[in-house]
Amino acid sequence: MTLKPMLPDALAGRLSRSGVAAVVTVENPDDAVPIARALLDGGVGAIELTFRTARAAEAIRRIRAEVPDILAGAGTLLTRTHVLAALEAGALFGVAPGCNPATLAAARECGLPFAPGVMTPTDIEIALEHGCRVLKYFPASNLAGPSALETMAAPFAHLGVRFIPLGGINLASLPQWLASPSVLCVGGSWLAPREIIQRQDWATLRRNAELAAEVARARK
């Protein structure tokens, strides 16, 4: 039986289009409006939302509430209890950084759309059984780059698998990874770092954004 695609192609879609997902770890709820607009005005699309805080689903109801334009999705989703209130909080879509199986099956149970995070041929197997074509590439900056991702990619290329590599990312290397024909969309943390959210910089995020934006429309 071959299962729907745990991530719709309207919703890869987007992406690709935003080239770059913002991961953002939100201590104050306050904050996560002020962010999403800012990085909605400079051109990036999508956010991930990390569930790495207490505060992370109450980040996600007030941007779905407030920035409806940007596409707001969950990070660090680690058990079925994230998945749910994920969900519950109204994420369009959920990333994780490993492969569980429990947590594929809890993603595809209560329909939320999901990328797992994937390292090996191994991982990208386990996505695939449990219908996940689009996957996180983590930790990317320790992987060898590109050209390691789409020598791994390439048995698996036939299948429509596209991959959001995140983590050790920055501007300066963004061109590279958009360059590589198996990446759907770059994610990374260096848009809204944990120094400009707490001073409440928004213009610095705003530029960070736009300047990321540029990249990713080069690409096109």
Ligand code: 3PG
Given for the second form:
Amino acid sequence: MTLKPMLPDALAGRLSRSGVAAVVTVENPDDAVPIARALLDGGVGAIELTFRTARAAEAIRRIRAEVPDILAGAGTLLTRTHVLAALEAGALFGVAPGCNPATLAAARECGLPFAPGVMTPTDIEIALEHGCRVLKYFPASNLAGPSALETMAAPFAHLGVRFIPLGGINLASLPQWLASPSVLCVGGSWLAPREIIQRQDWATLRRNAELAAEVARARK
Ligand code: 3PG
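Let's see the other form, the form predicted together with this ligand, since the form predicted alone is already up.
Then the entire complex follows, led off by the chain already shown.
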């Protein structure tokens, strides 16, 4: 339990200040920069590019080069290869849906700040063994809500464990998750759904970000 934290405090602070992290799946890397700009202009300071398409690494590379003020990370990191590709692309953090010890070890070895997915106390204990203190709580909305998260978080609170709930969250449920004391920030794809990206409707994307950022500001 004495490992260096897998996600540095400064990074956790940026996630907390944003309050919201947009989960985005990019099919066309040309969309990456306008998406990141619209989110940032709307007040959302963190983006997670999912490794569900072959374009994720390129999207991260472009965002890091052209929209450096947004905190750009990689999501859906399921393998060591994903972890290395995310790091090489310049991802500032990595997220996974689960708590795969091989992926955790890869992130630790190469120094990629990492938030693995947890849904049980056993998952949390595995993550702690790898030095993780910021954890993705997934699939948040299929579990029993923020009060269940707080019950599970209680035995780990003294270790500084904080959560990023993801999975099925939207603008309507955002306030209750943000009000939960162990929540660092809240993530989801509702800000930048596939239809909006396909239409290249950056004004709606920005509006979604503004609405979410307004809720996030209200918790401060
Ligand atoms: C994911 O990995 O898909 C994220 O947890 C986002 O979930 P959502 O699409 O339900 O918001």
